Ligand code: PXL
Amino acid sequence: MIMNKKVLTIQDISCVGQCSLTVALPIISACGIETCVLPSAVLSTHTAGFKGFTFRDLTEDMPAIEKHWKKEKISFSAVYTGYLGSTLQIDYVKSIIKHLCKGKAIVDPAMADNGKLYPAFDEEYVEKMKTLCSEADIILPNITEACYLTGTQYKETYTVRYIKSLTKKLLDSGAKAVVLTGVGYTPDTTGVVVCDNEHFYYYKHHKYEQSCHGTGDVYASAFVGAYMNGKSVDDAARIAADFTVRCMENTIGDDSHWYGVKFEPMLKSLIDDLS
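In the form predicted in complex with this ligand, the structure of this chain alone:
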């Protein structure tokens, strides 16, 4: 019998803004992987730059959804979580992972960037996110999130030693592997660190002066797509980095597209990288 891989991704629907589910669903599907979704919340737009957005928290729906899936004997080859709607929701997400995930739990603790938490989150949420990360097989924080998760002071410039101590703290707290994004030691480079208790890998690439919103979600989704295609964590991290850079190159200079990256024309190049 053919067992197709099926990923469940749990994150919000920002109706407009090119992040979270509207990015994860097309990218993972383009990688040839069946993608099931559990929306954590529905927002009219994302929260970074738009004012007056609506926010409907879907926490209450989650236990009934899990119950129905259990009844239907539905399970997933992996669960990938992103921006979640509430602290209580994190408990429901853990239950879904425990009962319905047959493979890896991949957690993007999407909650902060550039030294600051996103508007919807507070310290209580950070504490709860720590517990989800400690149970994950792979976590994909940026440096800001890694600092919040480990109680480390955020720095804009840092040494290899600082990064190694950050990743060690994350591994010590329970995550089996860490993919740390946005790590650059010189002004014109950035990159990604992949490590577990046995190895440490660094992939460096060009850094653009302009940052683009939503690149964390594009990166994590491409990582999941590549990883579910059988790529190693290192290779998936590199493929996702190259894809994200191409998406940025396709977006920078288009000021009307300040809210997200134009990833769609780049999907073919991601598919080509998987072969």
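Can you switch from the form predicted in complex with this ligand and show the form predicted on its own instead?
Partners and other molecules omitted; one chain follows.
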């Protein structure tokens, strides 16, 4: 493992619920990478299934944090962004990447799924997210997010030609590499597409009928951990997919654990995949 790299991850903290920073911090750290965090908000729980959760917006803290880091001459080998709560936060993130990131900018444009934007977002947010993705080295959208980012009609069923057209539009918009998640050409499979301007790679695996909250965060975090260990984008995408499937398999059937995936017992398997 590579121990001298430092990753900053910027997203919210859902204190209970196994998503966002409570997933990113342990997974990337387990991969042997020093993991620094910038919380965009603090929630008592995530918003899927819990009622009456608390929420504190930390947008106003972000410029002061960046200013302090500049004063201390702190920089990062990579910046990995997840859920960002507003267009203003995206502007602050772009400034941090510009001034403090000495390596790769990895963006998960967490804003939509199943053909729809998340309730907190609108078209103005989509337009601002486009500017962040256009400056990224690697983006990790799902198909819905890719459609919003490119103005493409969302389809439940699609062909390889449709996916290649979608990824080409993403590359044409400025992203240097695309990892497109949730790509399945048959009802019983799903997978990831990895592409840049020189190659197109597809890795598929079994699709479970049951969905689990937070698997996108698990996937993106495992991808970052593997990639920062020197794995190629293709290999990091495959390792992250296998890890996410194992986490789901470790959770399915446990009705008491409806709010996330039990990824912690699977961390050793992720570490083994990196060796």
